[in-house]
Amino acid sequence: MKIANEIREYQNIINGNLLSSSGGHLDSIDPSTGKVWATIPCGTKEDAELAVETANEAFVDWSTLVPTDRATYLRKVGDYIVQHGEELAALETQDNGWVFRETQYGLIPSLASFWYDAAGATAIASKGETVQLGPTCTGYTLREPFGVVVGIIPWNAPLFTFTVKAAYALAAGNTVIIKPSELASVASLRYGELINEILPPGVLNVVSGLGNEVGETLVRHPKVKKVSLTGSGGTAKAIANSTAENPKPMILELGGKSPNIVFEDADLDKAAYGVSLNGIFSGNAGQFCVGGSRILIQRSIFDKMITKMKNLLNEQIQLGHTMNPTSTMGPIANAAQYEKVCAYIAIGKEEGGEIIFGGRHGGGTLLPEHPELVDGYWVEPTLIQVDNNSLRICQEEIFGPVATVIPFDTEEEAIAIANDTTYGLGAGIWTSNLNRTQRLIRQIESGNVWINTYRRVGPELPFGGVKESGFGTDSILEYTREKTCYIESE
């Protein structure tokens, strides 16, 4: 599929209608190329309070629908999605770099299958339990929706966000407004459009601009009464003391610094795969919250793995065109994060790393053969061999194609290295070892752990962190509240 050349507008979806915004709008950027390729709006106060209202006000009629009701509108979100997937595919790879071959084929599927679960789940949020208290008392619960639900969501990873917050929150009950970055708003903004061909007006709402306008003005709203992020730790921090005078309950998926383990009784070509390609060098450039950038390898295997790695990446590593299907790993997805990218690479060689694979950035540096490619943010795969864990790079989350290497000899010492750290969203162990698996489950401080595989997610189970990488879970039960009642009978 071709992206179009000419630069299109889009625009905010409230109560079910497009609608511009008095605040003007944002160029948004082709991270590939760094040229701007589409305009969205920079929304205003009275944007978001628009929506609150609407979503507030059509939360009466949604919530009040019996189950199945919601289940069907749900269900055909998910089949008018398949529909678009090649529409949506390609704006994503426009909007923030994640390469075509990814998005479409992995994505897309990913997206309707979340759509397809929140349906099957809907009667689950009004089951509740009953309690016989006496001969003559009985209590029980209830689970209700919160009411008008905020989702704010992320540059990297945003048609993915966007969906298991509105599915499951929809599921519920809730009527729900979607906040996305300023940075990559374009493919949120046109799949806002599409759900709401289905779904009821002002039912689920998309309002983009900056978070000091938009975003403080919809977690402050009192007539809001959740808030889920995917962001950053100061992003959260944040949205925490803007909802101090009218708290709310709050689902925090934030940054991680994950592990990935690898013994010396594992597949190691398995392992390979797993560390680099899948682990941190994928298709949108190692930029998702659950990259495996450190790689800790036990040190009787340390020259082996680093060659099967090595050899990997030069094997399967293709920068180029994104919408080309030949492309495996697209570039940063805008122009901050690809400077503290680069920066960072720049500290791990001042902290006395090696840098063993990689390192060169810049479109005319590593793509010259495509003068349309040179201003784009591009970062080839880079593997950083330290031997301290303390490090800067080892220690603050650089959320790009940048992993550290780190050899270790004894089990006790691989988790102890894994767990220094503030964060705690993911792990990964290559092993044959079960015993050794069943204790590092046990001891890791994570809220996700894989044992020889990695970034597996899907609707079927659970996703969300521990330490600063957050809590709460994008899951059905988390978009309602417990009542309790009791029935005292004469």
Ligand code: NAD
Contents of the next structure:
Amino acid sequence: MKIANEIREYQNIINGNLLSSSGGHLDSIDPSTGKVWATIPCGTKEDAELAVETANEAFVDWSTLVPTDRATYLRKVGDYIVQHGEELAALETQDNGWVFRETQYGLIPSLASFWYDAAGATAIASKGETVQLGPTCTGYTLREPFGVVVGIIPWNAPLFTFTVKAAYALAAGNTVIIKPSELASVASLRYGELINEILPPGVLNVVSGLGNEVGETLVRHPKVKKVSLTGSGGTAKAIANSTAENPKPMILELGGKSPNIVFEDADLDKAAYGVSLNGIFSGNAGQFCVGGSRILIQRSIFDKMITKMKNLLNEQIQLGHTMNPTSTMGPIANAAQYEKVCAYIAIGKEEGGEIIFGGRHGGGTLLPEHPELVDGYWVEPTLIQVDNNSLRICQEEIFGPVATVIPFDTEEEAIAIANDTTYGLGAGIWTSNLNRTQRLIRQIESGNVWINTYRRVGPELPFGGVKESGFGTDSILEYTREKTCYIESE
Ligand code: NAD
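Starting from the form predicted on its own above, please write out the structure of the form predicted together with nicotinamide-adenine-dinucleotide.
Shown next: the complete complex, the earlier chain at its head.
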């Protein structure tokens, strides 16, 4: 796949039309080079309002389709995006730096699987319950869509978060507006354009622009009946304030500080791979919400595990051009996040953490032999050993290729450290002791627990958080509401 050199212009998709905005445009930066590669619309309040009116009108026909007809549309979307998989994967890669070998072979097939799963679930979204209440009265529930649903998505995995919101909201009969992050909107705008070649106009709209302009207008709008945010806790609070006068149900998928706990009875080779390469140091440089950013290792195996992890990182992490099939880890997705990650490495040192792997950053330092990449936002995979979970680098979400490594002695100590966080998104436990597994699954405070594996996610099971990691999941029934009916026949 070749990357085009000219700067491409992308447009909003409203009512099936490609529209530029009176607000002008924003530059999109390729994080591997630090250079502008595309422009996206800087949407306005008027663009957002037009999208809401459009989606509201389209709701009338879309919501009354027979479920199997909606399913036919969604299956076609799944097929169509697979046909355009290489193009979409390349756009996602250039948008946020996630290496092409993962966006092409991992991300795109998984997107299709969500569209197919949603297609198979359209009937479930219409099923209610019936109760006979004595000889003359029948009670039953109807499941109905909400109406216009807004999906606000982040920069770290735009196509994935777009898909899990849109596929299930549409399957249930809602119409949808996606607001991508102003820091990575290109792949979403093109994705929306392709999906609009299949769906009727107005059913799915994409409006790019700033969060406090387009995002805020959308979530405040009285005709928007449900909001699903994947983003930070700060944005969740801003949306709660914006909707305070006109409350509406929300799904919140927020940040994390997930623990990955390795016990002495684990398969250490499997665990070393699971907590390092799979757990956090993957193709999008640790910028995923369930990154296992706190690695807890039992003291008796601490040195052995660290050696295994370092060997894997040395052998298998290759920074380099994100389209190159040999590159296994990309850059930080944008300049602000790069500054943040670098600052946390410095804070870790000031707090007394010991950098036991990596710690360097900057294209000039890490990739001097690639002049085109020296202005990119590159950070080495970094392990910081600490002995105190109350440090800022153990409590605050860094969202990059930086993990703290914390030794522990007993199971009780491990679970106390694991739960000592305001977040509760994911947790990994590496052990061969089944009784311990059963105990810890109950004790751990997180929405997802992985035993002897990590980060497995798919359409078959829900994905959500507890504590400050949010509530609700992007799944079919969450995009329906129940209406209760009583029919008295005499
Ligand atoms: P962010 O909260 O800064 O932005 C997310 C989206 O919200 C963007 O589209 C932004 O424009 C919009 N927004 C900002 N202010 C708004 C407002 N006032 N009203 C409406 N919309 C507004 O998040 P980010 O930096 O793009 O993404 C990183 C965060 O996302 C991390 O905290 C990460 O953990 C989280 N995340 C969570 C999950 C999950 O499933 N739990 C998945 C991926 C990312």
